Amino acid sequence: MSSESLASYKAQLKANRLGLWLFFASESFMFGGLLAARFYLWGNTRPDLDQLLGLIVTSILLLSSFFMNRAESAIAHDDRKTFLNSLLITAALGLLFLVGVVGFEWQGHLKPWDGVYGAVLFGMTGLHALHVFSGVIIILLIWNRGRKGGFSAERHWGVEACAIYWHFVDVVWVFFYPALYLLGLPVS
């Protein structure tokens, strides 16, 4: 890569990073608003949700962050095999999280129309699930481009952006999990 091309890439990278962090700032307000609604509407109560399921899906999502970090680190060191395998594991864990939330939690006793408990639970988990699903799609797109040699140790902004997005979505869940499953007295 020529020094002029590298300088241009670094300048674009700086602008890309700024844009991504501004996007996350707006997303933080949206997710923060959902958390505020949860505490305002539920107060010191919460629906009686499946605690084991909540712990399992949270563990799965946190484990997925490990593999996403491993993928990003691998491409930064030109380890293509670890990079591609770690992306696939991350995507699979993301899908497993979705199965847990959408396939099991949403099939529980609480429905979206069950007053403030249903509305808040489905609003929070639904918006988060949409972000996880989007993240899985992005991860698979990055994997496909990576398998074709589209990233290198010097040029991997797409991988970095994908990893930052995935970690952001995981951090949101770190706040949502206790708000939904742990804080407050359970009501039937």
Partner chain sequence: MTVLSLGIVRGLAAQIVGTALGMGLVVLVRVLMGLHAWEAEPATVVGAMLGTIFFMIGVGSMNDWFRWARGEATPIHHGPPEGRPSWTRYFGVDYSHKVIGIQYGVTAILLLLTGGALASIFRVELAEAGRQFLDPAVFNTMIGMHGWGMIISILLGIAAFANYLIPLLIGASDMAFPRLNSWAFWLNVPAALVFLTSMFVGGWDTGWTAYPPLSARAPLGMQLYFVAVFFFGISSIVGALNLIATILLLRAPGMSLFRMPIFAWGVLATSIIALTATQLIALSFIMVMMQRLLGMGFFDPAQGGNPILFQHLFWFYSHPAVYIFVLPGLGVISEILPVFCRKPLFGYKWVALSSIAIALAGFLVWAHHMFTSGMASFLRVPFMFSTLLVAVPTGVKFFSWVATIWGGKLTFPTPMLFVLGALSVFLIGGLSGPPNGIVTTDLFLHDTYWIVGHFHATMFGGFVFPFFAAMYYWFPKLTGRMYNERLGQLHFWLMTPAFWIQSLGQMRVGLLGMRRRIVDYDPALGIEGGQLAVTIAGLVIGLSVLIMLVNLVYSARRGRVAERNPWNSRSPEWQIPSPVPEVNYPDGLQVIGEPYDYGLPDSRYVNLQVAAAGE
Contents of the next structure:
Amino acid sequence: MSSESLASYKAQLKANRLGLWLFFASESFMFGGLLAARFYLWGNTRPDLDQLLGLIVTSILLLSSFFMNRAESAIAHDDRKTFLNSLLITAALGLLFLVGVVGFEWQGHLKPWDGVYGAVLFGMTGLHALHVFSGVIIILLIWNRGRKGGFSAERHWGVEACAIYWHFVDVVWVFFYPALYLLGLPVS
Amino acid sequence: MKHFVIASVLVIVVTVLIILGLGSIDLVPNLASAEGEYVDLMFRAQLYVISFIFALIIVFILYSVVVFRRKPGDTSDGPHIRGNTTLEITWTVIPLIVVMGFGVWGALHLSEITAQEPNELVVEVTGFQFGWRFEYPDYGVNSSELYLPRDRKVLFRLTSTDVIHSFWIPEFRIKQDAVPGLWTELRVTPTQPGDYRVRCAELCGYAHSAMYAPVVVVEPDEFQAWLEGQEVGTPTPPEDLTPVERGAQLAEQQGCLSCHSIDGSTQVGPTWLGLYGSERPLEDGSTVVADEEYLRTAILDPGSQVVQGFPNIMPPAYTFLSDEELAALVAYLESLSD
Amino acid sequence: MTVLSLGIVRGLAAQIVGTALGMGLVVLVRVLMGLHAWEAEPATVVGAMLGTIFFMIGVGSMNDWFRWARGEATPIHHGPPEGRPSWTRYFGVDYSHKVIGIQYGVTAILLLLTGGALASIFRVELAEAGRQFLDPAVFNTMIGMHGWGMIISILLGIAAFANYLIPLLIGASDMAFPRLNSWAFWLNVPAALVFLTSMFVGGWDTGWTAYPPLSARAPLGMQLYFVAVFFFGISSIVGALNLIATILLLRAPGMSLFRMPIFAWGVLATSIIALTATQLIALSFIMVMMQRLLGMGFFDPAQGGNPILFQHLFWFYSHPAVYIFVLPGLGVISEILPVFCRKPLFGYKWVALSSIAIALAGFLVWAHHMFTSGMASFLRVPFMFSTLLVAVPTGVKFFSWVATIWGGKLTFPTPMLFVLGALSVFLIGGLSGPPNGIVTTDLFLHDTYWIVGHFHATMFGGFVFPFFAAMYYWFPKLTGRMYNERLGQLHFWLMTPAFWIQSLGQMRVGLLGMRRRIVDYDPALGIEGGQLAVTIAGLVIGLSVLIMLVNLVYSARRGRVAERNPWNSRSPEWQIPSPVPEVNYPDGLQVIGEPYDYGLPDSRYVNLQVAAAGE
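Now that you have shown the form predicted on its own, what about the form predicted together with the partner chain?
The next block holds the full complex; its first chain is the one shown before.
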């Protein structure tokens, strides 16, 4: 690799990082809007949801962030095996989270058309789940490229972007979880 | 400096001319409410300030255009002036003070306009597509016309049965949305007896433009007389009514009378007085006789037979009427031709 | 060369296939779920969404990303496509910011013509009282189509100039993310088609604001409108992201933020709003969409929902949106004035920071659209104060412009005329604003034609006039030829007085009681003369715009060949040949002075011989 192309890669990397964070700034407004809607419509109440399920899916998602982080630091040290394995674990945990939300929470007594509780619950978890799902797809794409020998300790912007995105989606849930499951008085 | 002085004098002259010009025309409809006084006062004050700022900017620009145009053959640049911090601070701070002053003044006015009073007349207003209902809960009176006594503060409590409407009488100045699922409030003290119109100010669908209701402001004793003349008490159940009575009730409830008069006057739609059995000239040039068949079609599918001179704005929304209700309406119309 | 080698043709074909597939998918799922097969709403929504995605794949705007995902190399190709005529690059994916700028510009003008045609039609309807020829449902659809058609035309028009000019002005070779740039443009094409289709599937009778519950019960066209706005919004967000990154990272050596051409400040401020606030209009529309599709009762009072919430979410974007529309235009005014006054821009830093101040204040004022809405009444006073604050930075801009003009050596070619016209029109728009910001007078003025007059004056003064000024000003740089000065002057002298009549006429009838968005009005108001004047003025404006188009199209082919720097400007783009060559600044660019030091002898803004000087 010539020094010049490395320099242009570094410049592009800087732009990419800024672009990604601008994207998060943008997305935060959407998630913020959903949170605002939640507090506007629910006020000091919340639906009576399965607390254990909430705790489990939240733990799964937090755990997945740990493995995502491990994958990123592994590729930075050229440890390809750990990198690929951690990616797969992250994707699996992400899918598990989706199973928890879509397969269990959504099958509960509350449906989207059940008043504002159903509407907001499905609106928030739905848009978040869509982001988790897209994150899983991206992880699998990155894994596929990594499997074929893509990425290196010097050049792994794709992995980095994927990791930061995953953490971002995770952080969003850190705000959503208390807003849905903890704050306010439960009404059934 | 010479230029600056001339331009400044011109600014004052132009300001005065604009204010005089605006003062010589009727800018707003006649005022008919006490709350509107605050609105008009504030608006006039704003117009003075606006006239001054407008003159200030426009005169300086036009003066420059005339005086500072480049002379033929001159290829040099203008003076190298990058800015002046004192000036910038001045024209930041002064407008800031002016607008904040207006803000404080506006807030004070707002609290006057929204102030409560003992002995308010409560009127519950319900907007619907495409008309208004008025209920006087203290008197048990229901009406499609808004009767108001002069010089008594009215508390309008507004809601809507379908979409958002906005309750506005231009002569009263202030308006308030009627939102389904909510009660909103507006306080108005009518000051001028006369006939006005409620005009829906929020796009509410097909016949939004024709969503009017008549408003009559009268002296307090006339208002009392009107109240007493209105039917008081619980309405008779529909099955106990004759078809004509039932039709009259439906016409009221469904808001037909917002657009169709029963006294021969022309409103948005054709009057119902003498309609039944008459010859109707249609828009395509043909004529039909307004028999039962015609009237039923006209209610269910208003666009199919449009009468000359009247726009086709009746909502094709009355298909929910039952056969019995249609028959009652037709009977009622027939009774208006006797 | 076959027709299918044009990206846009492939895209359109793919969009048709995608739409059909999406509809089929819904039918299939419904059959599998045991429901009756055909339900128009979900089928239309999914069809429109999938169709748009298919267009993006078909046009080829995602090819490089697919290659990247497969681990293949994706070098950027510069210059016109190989083996095909160079005009074909405008009809397919091309990563040059100049090509994308032109693509944006042409699309913007097409939508401008659509919106203008709709306005002309319903203005004729409104010329006199009584219903002439428009069905109210059609009228209601047309006002919404006019509204959003113009909004998207403005957004694309801004993107056109931002894309073309920003890299040139800041001395960059291209945008920070060329692929994303092209993707953002192309997204507008299928979205525009979905948007136009909405007119033919029942329309939508809510106006562009789409307030529920009315929008929750509007015809099917409503859903297509929501889908279209959603994609327009994504495009706007992505475009803004790209512009911010470009301005922050790709400036030439020596170009500090306060040495940027002032237009870049306007674009930066606009992009900050577009990047963030746009999410909220998308969210609010999607919530109504889901209310219609799944019965999610966000705004349905019967389910405990609240229509006021929609207005909060909607205006959180849609008020700042007007600052999105005007800030670049105000930047154009600040950019062009010094050139034709031969004086430095007065108070550069104040003008630059006032743009940012307007943008930031814009986030705090949305509820002034809701003074009559029935929101909690204690909110009215704080929002009145925040709204009035916007007047202060706007005033700073005005005073600075006047000070720039004062004592200059003024010349009046068409671009300068349009800048002066913009000043006069934006002045009316600006001054008619505070009465709407003060609650008491707004309770009177809200939802009347006064607002329509105010709003159109800000849009024309803040965008349309500056946009036309920019078209004439940079036309030689874009095409290498001069526009026809006489036709340009004719355009100006028709449009400006007509606009004044239209705007003041609208305010006049509004004060007399003319409500917004009505197909017919009460002749008792005594406004028929005013209405007729507004209609005639509006038609004259339309005619003058057609004159401009004739002028530009003709001059692009037959006009006098332009020199490098016909305006004797200091800005870097005028120091290179016209039209701009494929590579903007082959020898680099270094900033060695202030951008607007007109009248300072022997000063220069940029040095374009960096490479040569270094050897």
